[in-house]
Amino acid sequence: MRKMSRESFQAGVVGQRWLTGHVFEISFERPRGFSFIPGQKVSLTIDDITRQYTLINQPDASKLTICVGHVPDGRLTPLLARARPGEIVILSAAAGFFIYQSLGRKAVFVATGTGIAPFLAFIRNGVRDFCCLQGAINERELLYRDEVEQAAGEYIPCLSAPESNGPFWNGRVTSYLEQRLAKERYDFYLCGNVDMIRDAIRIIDQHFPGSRVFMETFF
């Protein structure tokens, strides 16, 4: 689709694809010189309704593609899930600075829900050998899990409410930073509800003093 000016861009619907019973992609054609960089998100707008998304596609791939929490009473996530192929959308250049830096210390993603979205970016674009803690509430809603573990040097799936016994951390993903986690310098990326990231805020300052902390509020 065509560029609209030097900070939206016109793109259409290419179809939807449902990860869980809320949860679902979203793919829009690129538009001619649209780029970002590997974290970075988009102000979406349809109807004058306006959210913003994560891209977790490749920086090279001829599609645009976002994961949405469907919200079945809210403004946006209905019209999106709904969307058909061809529709137009708004897109706002890519903006943001939640973006992955190699500064020689070891690497902890921090994951809850769809703050998968960008450690998902990072690992398509190259990105292995972290840690990542993936919290949700049972493994069904653990997004996008294969790909993540096998890019990950140390996974730790920590479900809230598991429904068998497994391979994984019963509890959240702060339960686990304050219990588990070896005490040293890391580079803690953080990306979730906001709860979560005050919780592992304070647990960072008190356990990990001279770690470095990134973050981006999901929801």
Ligand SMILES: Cc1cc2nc3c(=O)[nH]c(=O)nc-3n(C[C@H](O)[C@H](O)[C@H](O)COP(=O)(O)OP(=O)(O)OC[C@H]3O[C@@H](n4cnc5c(N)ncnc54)[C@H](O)[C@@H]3O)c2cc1C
Given for the second form:
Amino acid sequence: MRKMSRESFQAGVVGQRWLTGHVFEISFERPRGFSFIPGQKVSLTIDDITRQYTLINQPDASKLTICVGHVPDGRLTPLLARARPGEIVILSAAAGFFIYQSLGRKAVFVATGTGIAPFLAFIRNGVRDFCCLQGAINERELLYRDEVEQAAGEYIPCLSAPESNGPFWNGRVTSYLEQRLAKERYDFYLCGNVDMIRDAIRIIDQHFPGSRVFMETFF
Ligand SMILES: Cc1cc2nc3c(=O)[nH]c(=O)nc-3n(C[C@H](O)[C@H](O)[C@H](O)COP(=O)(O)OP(=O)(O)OC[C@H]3O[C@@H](n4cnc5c(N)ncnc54)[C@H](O)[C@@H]3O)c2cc1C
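Structure of the form predicted in complex with the named molecule (previous: the form predicted alone):
Everything in the complex follows now, all chains and molecules, and the chain you saw is the first one.
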């Protein structure tokens, strides 16, 4: 698809796949000249409605993919959920600074819901040996669990309303941080909603002094 200006591109939808009852992946043709660093986001526009999404594919993949939580009364996600192959969207150039940096400390990735997106991009670009706390309501909502678990040195699913017994932390990612994570200095990468990020920062300040924090707030 073609480049429209320095900052925006037209891209056609090439496919869509539901991961759970309310989360889907949608892919677009990769516009010529489009490049990104894993962890970056794009602004996506349909009918003058613009929202931001993090790219989850490998940087050299032939298509661009995002993972979207369907908000039934939202403005853009219902349009994306109904989009058909060939439909055209407008994408901005990739932007953002939520990028993995190997700075010598153990990295702890903390994700809730679709906040796993930038970590998938890191993983698909070869990042390994991290600890990941992945938060969800129940097992079925642990998006991309197998891929994340395989890549992680340590993987902790944190379930706030589990439907079975199993090897997981029964509670939120923030209660695991507060009660269980060994008290060391880490590089924390946080991605999810504002409440989780606010609580996590308070806990990190209190229990993990000297740690570095990188964050991306989705809503
Ligand atoms: C930097 C950045 C990166 C983002 N990356 C992603 C991504 O990779 N995947 C993704 O799904 N979203 C991502 N978002 C959120 C996304 O931009 C939209 O806010 C979201 O898709 C809702 O859009 P909407 O127009 O359908 O809802 P809106 O009309 O904007 O909002 C309707 C209501 O839904 C709430 N809401 C917004 N987002 C969510 C959500 N994800 N889950 C539940 N409730 C929500 C809002 O608080 C509001 O009350 C990102 C946001 C930012 C700022």
